[in-house]
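Next up is one chain by itself, shown in structure tokens, the form predicted alone.
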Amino acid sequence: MKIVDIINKKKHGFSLSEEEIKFFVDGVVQGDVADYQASALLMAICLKGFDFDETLYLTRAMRDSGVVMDYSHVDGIKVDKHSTGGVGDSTSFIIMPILASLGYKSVKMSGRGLGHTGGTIDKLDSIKGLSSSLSKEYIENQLNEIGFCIVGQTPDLCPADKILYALRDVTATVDNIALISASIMSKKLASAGDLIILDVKYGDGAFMKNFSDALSLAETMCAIGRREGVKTIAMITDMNEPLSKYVGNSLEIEGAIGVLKGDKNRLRDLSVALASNVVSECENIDYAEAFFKVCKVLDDGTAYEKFNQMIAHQGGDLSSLKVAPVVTEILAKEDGFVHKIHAEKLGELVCDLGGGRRKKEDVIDYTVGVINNVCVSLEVKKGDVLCKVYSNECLSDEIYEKFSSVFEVRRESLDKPRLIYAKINSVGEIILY
């Protein structure tokens, strides 16, 4: 088997045997195939189309790269969360104690961002102490004794997709929904338990920018999840404004925080719904009565308790939160409506202050970010605050106008945009809402 006759084949739109991907995956992780030729192989993909036996395959071979985790011997039902990105987004921070509050086993492995969305780990980092890299001994202890952990992945965990991610972001073969399924999915296969739950973002801050993508993209995921024996659901979510009014490292914790403690907000109300559909599925309840329980462990404050747990062991200490000293606000300019928040523009501006990573060596200042005080559907008057901007120097009046231009307020009123679009179950029905 040679690995042109491979990209040969692709190239004219013929299916890829089983076999064939795996000899294309193993050879990228031996170095037996070089760059340019996973490069050229990528854009026939990307080109030519994969279908889903194909990605079933490029997924398996990716899983199979690398160690696959079992914590098959540790009581209770493990449940694995993923969300495609965005911005204010601090979901995993509320779920996983919630669920770890309900019994449930959570290793959650997470990445460091690049670009406006930022990363898990990132937000873990902005706690003074806190490891996130963690033996699995270690992490046995605390699924044991907590209930859950978040750590950052593995070196030997998929290294298959770390090489083909890194060549798909230079040669502009990122947004392939089989290539994007194949990513996630093999991650999430390599440490996955009972049940993977996928939070979908579409919208103006989010990589599917339209619900028939991301509706696309949840499908193909959840079947593969289904394939592999793994129970899979996943909720198309909306990604057209913030999910939380806090963007930025260190205050993104302190938005999760806040819903712990009983905020009310967007961010509470799709946590509660992602965990809800967990326990609905697992313990084959229908879905006001897992709410129930969600929300009691959320309003007693069992979920908080848990969140603390985690940091502690992890060796975090919250005290240590630190936000920028300047805070700049960003005032509305006439009386109306808050028709839109560019969720995309107000993530690449907070990268701009330090915020995120445009390269992987950027050093990120977990300070820096904003705070809205509107939503959308919200009415202001000229002169209202529209959100505060945190940073460690005084804006230029370019960087100022920036900001204000991330709010678009019309004389017109509307109606409060929908959080949830659309759910997938474990079966592969679609609900949508």
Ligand code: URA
Given for the second form:
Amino acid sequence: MKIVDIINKKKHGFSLSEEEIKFFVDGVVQGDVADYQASALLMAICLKGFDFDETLYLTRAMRDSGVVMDYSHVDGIKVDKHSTGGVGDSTSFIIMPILASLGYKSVKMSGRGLGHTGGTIDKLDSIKGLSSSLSKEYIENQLNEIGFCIVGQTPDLCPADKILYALRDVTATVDNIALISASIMSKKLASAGDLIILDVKYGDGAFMKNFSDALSLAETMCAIGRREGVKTIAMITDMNEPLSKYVGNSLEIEGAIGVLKGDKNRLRDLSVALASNVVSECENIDYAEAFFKVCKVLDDGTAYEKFNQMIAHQGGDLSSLKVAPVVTEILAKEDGFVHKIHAEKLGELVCDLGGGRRKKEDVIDYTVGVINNVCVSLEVKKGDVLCKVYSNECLSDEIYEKFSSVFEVRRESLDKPRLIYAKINSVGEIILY
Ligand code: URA
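Switching conditions: you have the form predicted alone, so give me the form predicted in complex with the ligand.
To see the whole picture, the full complex is given below, headed by that same chain.
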């Protein structure tokens, strides 16, 4: 087999066989396929398409390019949760303690953030002492004692995805549903869950800017999970405004703690919905019953206690959480209703303050971020505080204006936007909300 023939075949729009895709992926990992050849094939895939079987073969080859975790000897249902990435999204810190309180087990392997969406591990790194690099024995012990842990992805998990993702990032081949599905699902399938729940974000601040693409991504990933024998469900949820009021690493941990301590907001609503769908699927009970169980452990403080146990077991000291000292209020310039809070723009601005990475090697300032005072549809008066920006230096007029332009205020009132648009259950049925 020759890689140039495989590239040529895809260039002419033919489907690739499982052997050809495996040959490509193995060649990438072993260094037999050059970066320019891999990039040429990735672009041909984007231009000529990749059917479902090809996407499945790519997922399998990438999963098998490294270690596949096995926690089958740990008692309990193992759940894995993944979000396709958004702004102000810290649901993992709420869902996992909820599920652990109900006896589920989960090892969440997370990445670091790049660009406007924050990474779970970066948020955790804002807690002094916390280690997200744990041995298999330590993870198993924590699973048995507490029920969950959040760790960084190890280099031996899906090495093919690491190489291909880095190439996609610089060759304009990220936004392809087949490539995204294979990238995400290869890592999920290598992390050994009995059930995978996918939170597919759609909107301004997400990869998927329209609903039909988000649905198609969710359907493809769920179908891959089912074909590989793992229950996989998905929810398509809003990212037209930041999920929570808090954006920035340490601030998002504070936002999650707020919900664990009883705050009622969109972050809580989505976390509860995701967790309730897991419980409903796994225990074969109706949603209302699952919702009741989930709310109980959240409201009686059990989930908060689990969160604290996890932080302590991973060596973290929550009292070390710091927020940057300079606080700038961004004020409404006119009366009206908030029509938009541009999530991607806000994420980019927090990144510019030092809260995110432009390049892999950039060092993050965990303390900077934003607390929003408003949400879409809220009425504001001129001079009301739209958000507070936390930074280490005073904002220049130019940066102030940029933050101000995140908020679109208009005269007309509008309905509150929806949080959840659809879900896909474990047999692949689509339920529109
Ligand atoms: N997240 C991933 O892990 N892979 C993609 O391709 C896109 C988002």
